[in-house]
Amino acid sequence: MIMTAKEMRAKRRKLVADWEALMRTFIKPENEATKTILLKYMEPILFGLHSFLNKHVGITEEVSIKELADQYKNSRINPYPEKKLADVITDLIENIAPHAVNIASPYFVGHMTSAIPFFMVHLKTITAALNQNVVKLETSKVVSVVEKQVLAKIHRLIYRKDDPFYEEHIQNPDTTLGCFTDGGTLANTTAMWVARNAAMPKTAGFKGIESEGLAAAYRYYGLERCVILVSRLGHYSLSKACGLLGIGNENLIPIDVDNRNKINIKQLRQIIRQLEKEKDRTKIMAVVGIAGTTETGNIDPLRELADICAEKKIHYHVDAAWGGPTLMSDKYAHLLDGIKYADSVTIDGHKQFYMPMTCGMVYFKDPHRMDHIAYHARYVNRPGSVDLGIKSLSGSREANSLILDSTLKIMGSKGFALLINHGIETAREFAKEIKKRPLFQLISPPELNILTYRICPEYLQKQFPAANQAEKNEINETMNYINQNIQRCQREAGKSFVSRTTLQLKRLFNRDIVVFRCVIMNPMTDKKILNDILDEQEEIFNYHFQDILLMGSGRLKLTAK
């Protein structure tokens, strides 16, 4: 119903911005109606989160981004209150939620974001209500103490040090086992920041790169550049880190991967030898191993990388943002063999620790390693204090550690192991099903719980090895077009979601190929649901692209409905 100008003025008079109204809004719900609305929606969210999301969100509504954007073009802040809290909550549930994405759906298997346990909402609510700022002891007190304990627990999961080590460092104000960040990007950046400063430290004649800057450091150490080595499947956060740290993202040197999507050790050694010939000009700042590549979920040979870095005295970082929690599974922890030798390790809490956004962590083998990035201020983080913000890229920061600590107590390592095992084993069953279906081609078998595949009819798969270059190009070009559009159709239909990516597999397919990327971390995702997803993809193919014919000339013809 459209309100008249008179009605709007009358409503505006009711919603005033004066001190009395502000206090009423600030301290408690305005009235019983608001309280009723809060209870109506908060009870199912707090105690039936996934049912609530399935009812109010679905996967996503079939509305284009342009249509949505057109509804949100007002850039003015109203000087008067526009809505009561009850109306705002109703608007969020009825108008925003239906156009969000229900990542909690077991049919959402496309990204590294999934369902969270229902109790996470309770923990997040309590953390928000306490509003502790762990940058400083004065704004957190016991919360900072708890955070150091949580850091020690995850550090022990990674590095397996003995009891005396943790007794010495768990609450030691002079040492640091790691820190919480806003996500894996800042965790990786922090690790590279430490590696950069450790590579060009202060001496009797030099105040250090952090004080004098990159240009002065290069002059002092006789360098022209610093480089970081990582596989081509490394996360793009490392490129960001290179830009932020001033070494330039062109000095992030990508190493080819082998046929298992792991860093090519032979090529890595060759490149290190080449760079050693430039030792008067080039400094290898770090080598990065990956424990769970973003696109394919593969794990680099972590122990071999550790041996190389130890031999060459290079900072060794492992990006385990995705795969780190696998260490809690007695059955699959061996997949990360060698991670304990890393100088630093990244883990994301909002991935396979199933925490709400946003939580990242970075850990260091040497408790004094983060001294390279210590900062102080007169009003906060004073020298000699136990403030956690002294060695952190973040300033003000919420107490995510409380959520992780509580979750570890609720779930236990064996509880997390059940989730890890389910993801890995369900992915393996899904890979078997893909292989059974003649329309599909498995591209990267799962090592953890990520796999890639594409639609490529079996007769084309058989034809491919004997085809000439032009025919191979045409097969892949056609398959890329089909897979890209099937993924789009499935996404827009809103029943399920599988992401897509483009893999650089020229050695196998003579060009980059578009593939479906499936991430299985939702404990409610099972074989039946995955079969439904494949069935839907087959239906889309049969409806839109069944007129792909192999012509007598060997060329392909595409006729899409």
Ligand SMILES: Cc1ncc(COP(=O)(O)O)c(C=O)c1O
Given for the second form:
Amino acid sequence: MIMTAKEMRAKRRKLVADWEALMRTFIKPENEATKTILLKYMEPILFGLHSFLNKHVGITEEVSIKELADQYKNSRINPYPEKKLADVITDLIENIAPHAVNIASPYFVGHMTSAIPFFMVHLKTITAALNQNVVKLETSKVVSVVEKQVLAKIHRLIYRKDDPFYEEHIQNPDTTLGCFTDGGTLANTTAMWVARNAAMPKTAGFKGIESEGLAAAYRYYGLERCVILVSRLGHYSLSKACGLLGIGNENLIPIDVDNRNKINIKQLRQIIRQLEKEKDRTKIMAVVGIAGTTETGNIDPLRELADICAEKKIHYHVDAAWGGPTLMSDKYAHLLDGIKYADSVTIDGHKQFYMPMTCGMVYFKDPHRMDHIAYHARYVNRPGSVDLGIKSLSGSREANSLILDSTLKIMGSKGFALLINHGIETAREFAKEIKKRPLFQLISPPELNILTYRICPEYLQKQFPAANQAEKNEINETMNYINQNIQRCQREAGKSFVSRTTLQLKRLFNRDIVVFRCVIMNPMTDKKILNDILDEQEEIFNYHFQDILLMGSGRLKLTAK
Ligand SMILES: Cc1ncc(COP(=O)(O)O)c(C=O)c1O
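Next, give the form predicted together with the named molecule, keeping in mind that what was shown is the form predicted alone.
Next comes the full complex, and the chain you just saw is listed first.
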């Protein structure tokens, strides 16, 4: 039945879920009109967001999460379309973006998430438009070989093998230099999965832990447990991995750190010696070194760890989720000296490769190491194929390799080095400024681009060493209370954001202390902005908390001299 013009107009206004409307949303590349449609909708996204970011220089609007949660309590899917695409886009820009977090602000220096180059939006759009699925060649073709190429580039950055090595492996369907994951958590999990299977492999009388399971493996190898050793600053993704792999997260053994937040090698050796005494019951599955601890950004002595693991024949994993890209800086690559001896390495794309959420990667020194986790299916991932899903924890996944490969072409390692150097050097300048100000105390100086500090007036810092136990506790308790609340006030004010953590510093401070944690990765964050952040913290202190120290409120008996 042919509709009249009036009926058609009414139908358009009403928004209906019909076949005709649906077909308009599936873009046909052969259709010239699609160009106009794409441009029409891309413009408000790019320019709308751009002017939003210009208008809202702060971090987030002052609306509580409770108020927001109250607005999102509808659990019913509307059977009929509610909004046109144009309205949804306006809605996202006007109602969601202001209440999301402006992580691109140069005043946002609290987490490992920051501004990304503008071209990432374009690259992400291309990967979404292509919508390749890298699990298999049949849904990705050239993307799978581009992925193998970019994996070789980063592998080379870490392991620096020679040309014949990369000629042999770069496009070899039987070997694997690494794989893309959703993020650092799954990269670490993949590394531990491989380490677990390599520790309890297939033999003539046993099909391997992956086939027969943990109980059978422990029985066969005469074990009661497997353990993983990491400094107590190890990322909690390792605990998740231990839980998931059946190792048990209590068997992730935390090793103490020294005054520079690096794994205490002496204690590590001692614990390995102890564990060796129960060799018939306990297997050391892996030792993990950290190249950029989440809280303080420090790097473990990677070469020394490598020597220990080589001597004891233990899988050596380096979690360089944060610090990995430092290898592109000629000036600071030496900080990761020894990483090339690691059996496996985690690096995040969405951290210091400045890629959009989410992208992680894991690399293996031995191109056959990932054979321990190979899976085949009858319809895809057949033995001998290039299907990248064969050795990967994920199934379907997006073409992140296209984004990384393109980014490396746009920036070059020298471009990345500028970003890395800026972060490290700005953090050093910031540390100097903190030291200059009598209200602040630098707690962990930056080795990379992360540092921690707290508010603690100079006179208290000076009195601290001679104070008795009770006084020390009182100083730290009061300071913890003040720092925790200043961080909250600053976050709620919404102009700047520095994160907060609690460091276990009993040796130095007698108890755990609350600190501000500053991560400098945004190239637009400069000395002036960091000074503004300190000024704001000082203002909050003077306005709300000074009295606690000056007049006492019963909390602190030590007073200014
Ligand atoms: C050292 C380290 N490893 C692993 C991870 C986990 O990464 P993701 O959040 O990408 O899963 C992080 C995240 O901050 C990290 O700092």
